[in-house]
Amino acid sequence: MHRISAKILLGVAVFLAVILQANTLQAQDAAKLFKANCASCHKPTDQKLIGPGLKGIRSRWPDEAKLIAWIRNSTEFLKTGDAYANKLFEEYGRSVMPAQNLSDAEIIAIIDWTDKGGDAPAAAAADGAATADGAGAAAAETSSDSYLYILIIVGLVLLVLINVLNSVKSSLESLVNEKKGIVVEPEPIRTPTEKFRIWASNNKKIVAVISLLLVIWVLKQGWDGLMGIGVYQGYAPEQPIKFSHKLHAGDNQIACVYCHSGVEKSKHANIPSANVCMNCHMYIQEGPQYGKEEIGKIYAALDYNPETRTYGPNQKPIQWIRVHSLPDHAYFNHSQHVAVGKIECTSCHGPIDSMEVVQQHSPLTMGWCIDCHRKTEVDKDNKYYEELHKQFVNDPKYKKGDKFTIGSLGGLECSKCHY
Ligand code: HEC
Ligand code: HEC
Ligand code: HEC
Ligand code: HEC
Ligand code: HEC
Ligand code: HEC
């Protein structure tokens, strides 16, 4: 009985793993792969970004083998002298598409997905600015992980089933024994841990399968974390002090620059030190929601005694957890956008003043930066741009009706954002 059920369980688990794995590579993983490797330059729609929109891509590339070769390494492919590819390359100002370390199956999944124009929620997530709150991205994440959860749940259900079958079996046996008049010694009483240990040593295969699934799951979580997958829109880590932007910037109307004083002058918007908090919390010692508890953590960081109003020697900075983070190779400057470009914090960070916990509102992908640079028109009346606007209009390539955007200023040049 035990032997057979272990084999069945193993078989079912492997079968399910294969089926579910194969299915998910098509839809969610394609969206994820696209987001990780292509979304900085392409949209899964008709719209251009750095490269062409990829909707209906199969109609432009009737030969799938060529299309795969092109996506894997376009520089190599151009050397074959393919006329269409070389024309496209010239058309896009000889921009080089990075070589991709992807399998055929992964590339085909991306092609299938984009050919249809992407699916609604994931396309919106890749599209960036279009998603209001990152719910789309979060949904795509969960569904792609869910097959592992399903496997674990199926495993647990099978376990319960086996146990039930076993107990049915033993009660049948005792019934038969009773009929035959055989007296069986009652089983010794055991604690649940002992029972589990005995069960585990009788069912080594089941234990092995479950441990294997757990290990795979843990590895996958770790891998996703490393690749930064899922730590995009909607990321809202719990902070060491329950600091609420809604309470401070919303209800109490404290200006953003009061605390983030660097934002108009420098590249970075600084996080305020605990001393800035003390400007008010020297006096405000209790909060409406958490009483003295959370404000007490400010005092603890400064080794401050609110009774005697004295600071001690054991001060340590509050370890705020970073929410927004661009990779090192990308250059972003706050003062350029806030002071010169006159862009509101909320255009990029969303409704911070109604957030209890800060969350990443925008995708912060290259596509997102480029999209805004392409769409945003420069204020011609701003003295700062007067000279540049003259140059733009006098350029021989200028056609009447061309829009004077951040892109026309050079905001689409690779070197402006990459060192
Ligand atoms: C750094 C920007 C960049 C990235 C990343 C990128 N591409 Fe491209 N892609 C381009 C550019 C630019 C072109 C236009 C041709 C050229 O200049 O090489 C292009 C062209 C293409 C074409 C041909 C389009 C047409 O209309 O025929 C396909 C297909 C394509 N890319 C797929 C992908 C896929 C799939 C990925 C991700 C695995 C990807 N690209 C990643 C920049 C990029
Ligand atoms: C009373 C001080 C204070 C005010 C006013 C304030 N903030 Fe903050 N802000 C903080 C602190 C402290 C943190 C770090 C803790 C956190 O993330 O909640 C922070 C974090 C942030 C972050 C996330 C930083 C990261 O790690 O990526 C953003 C974005 C932000 N604030 C924007 C704003 C905007 C926009 C406003 C105005 C609407 C504003 N803040 C007003 C104190 C303040
Ligand atoms: C300009 C004044 C001002 C500054 C600066 C300030 N706060 Fe506050 N804080 C307030 C006010 C006002 C309240 C609400 C008090 C009330 O409603 O009773 C408050 C409440 C709080 C609460 C209590 C929340 C609750 O519901 O219990 C915490 C925690 C807090 N602040 C943390 C901070 C931290 C951390 C900083 C520094 C990064 C900071 N504050 C900076 C004005 C300020
Ligand atoms: C054009 C988009 C944009 C605007 C406008 C903008 N931010 Fe940011 N913000 C970003 C990006 C992108 C990052 C991540 C920067 C990085 O990782 O280097 C960021 C990061 C931050 C951080 C974390 C610390 C840092 O500098 O990395 C804070 C705090 C912040 N922003 C506050 C603000 C405040 C306050 C305003 C308005 C006065 C504002 N931001 C306006 C895009 C913007
Ligand atoms: C909401 C719109 C918006 C978003 C999103 C945005 N920018 Fe900008 N960006 C602007 C505007 C407006 C200017 C013009 C300000 C100026 O003239 O300096 C600008 C200018 C720039 C410049 C200077 C360009 C030049 O020609 O001197 C750089 C570099 C830049 N942005 C980088 C970024 C990066 C990197 C991101 C994404 C992380 C980003 N921007 C996201 C609106 C945006
Ligand atoms: C307006 C700013 C901006 C411009 C212009 C820009 N990039 Fe980027 N780029 C970024 C940002 C921000 C990231 C990081 C995005 C992320 O981590 O998803 C990035 C990421 C990348 C990556 C890493 C791949 C990826 O998807 O993370 C490559 C490769 C790249 N850019 C190439 C280019 C090339 C080539 C050009 C010129 C055709 C260019 N970039 C122009 C802002 C820009």
Ligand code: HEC
Given for the second form:
Amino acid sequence: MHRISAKILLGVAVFLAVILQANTLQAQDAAKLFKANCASCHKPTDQKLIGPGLKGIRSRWPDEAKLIAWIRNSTEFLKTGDAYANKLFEEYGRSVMPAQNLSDAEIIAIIDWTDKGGDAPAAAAADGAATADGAGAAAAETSSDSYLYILIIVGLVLLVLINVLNSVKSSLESLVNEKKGIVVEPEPIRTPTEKFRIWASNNKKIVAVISLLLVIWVLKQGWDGLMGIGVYQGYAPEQPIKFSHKLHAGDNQIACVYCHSGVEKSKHANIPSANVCMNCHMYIQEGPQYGKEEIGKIYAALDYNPETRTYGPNQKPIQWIRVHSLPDHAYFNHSQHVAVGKIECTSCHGPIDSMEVVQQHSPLTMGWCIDCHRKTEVDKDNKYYEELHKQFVNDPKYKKGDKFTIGSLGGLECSKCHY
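Having gone through the form predicted together with the ligand, I am curious about the other one (the form predicted on its own); can you provide its structure?
Shown below: the chain alone.
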């Protein structure tokens, strides 16, 4: 009786674990898909960012098939003349949504997840709050933790049930032996270690399965730990002068290139020098958030007297703390992406215009870059790529319908970024 019950309970535990893990993976997949493909331009709530909020998006489209086609390639779908799509295109300043290399199942997963407004932690991350993993990741982590607690509770309940069954079995055996007049010598007193050794010896298959699962879990934890080395997603250091991108880029609509002038001309975006700040703050001497305190730090660094509007000789550099950093062996050119590729700042830096404190929005890993190169289509009308596009369509390996992506230009070759 004991062995049958234990096997049944073990089967139930495995079944529950599989179901819970499947649900966890579904929640994580939807959040990760949203984060990787949508979070730069959309929020999972009903709030607008660059594009519309995605909560309740299914109800706003008359046909789900059209919605899927729109998400996959909005440029191609606009050519169908769909009235709602064109209205949406005009409403958001004719901003072109990049084509998405996603399956129907993945798109539906994102729609299902955002239709309910996502998860609360994911929404907070998408809003630029100070969370470690940005949109979706915090929700997935919270969900995973919840399921882990559930599994622990289920395991404890099973242990209690097994113990109860053992007690019932012993009591029944004692009653049967007493009725038959069989005298059973009491079992010797054993330590918990000895009991466990005997149990393990009698249940070698169960021990082998548990040991294998423990080894897999340890290896998974080690792998995740190693993969996280050097990834600082969510890093938001406190700067020597409080600077709100939400105020400057969001509320006041100051273009990124006004301060980061090197982004269209150089490999580096460059940190603006203090004299760029003074173009405005020579006249604006008090801010709406921090008053004169933070602006006063700029004056102190420049040894500037706002009353006489004169500079002194004791100027010193502002020690800004770098937020985004790539390894020395990885090459990245801002001008190539911004001026030639027409990539928006938010594609990599996230909703920077809603951040009070700048944080690293994207993981900036090699896999993340390669995924972008595989999915991002090149504008065929861009004169810079005209000759390359001709070579692409005339290549013997070209098949009708192949997408002209950055990967098609050699963007997946190791030597493009590592040399």
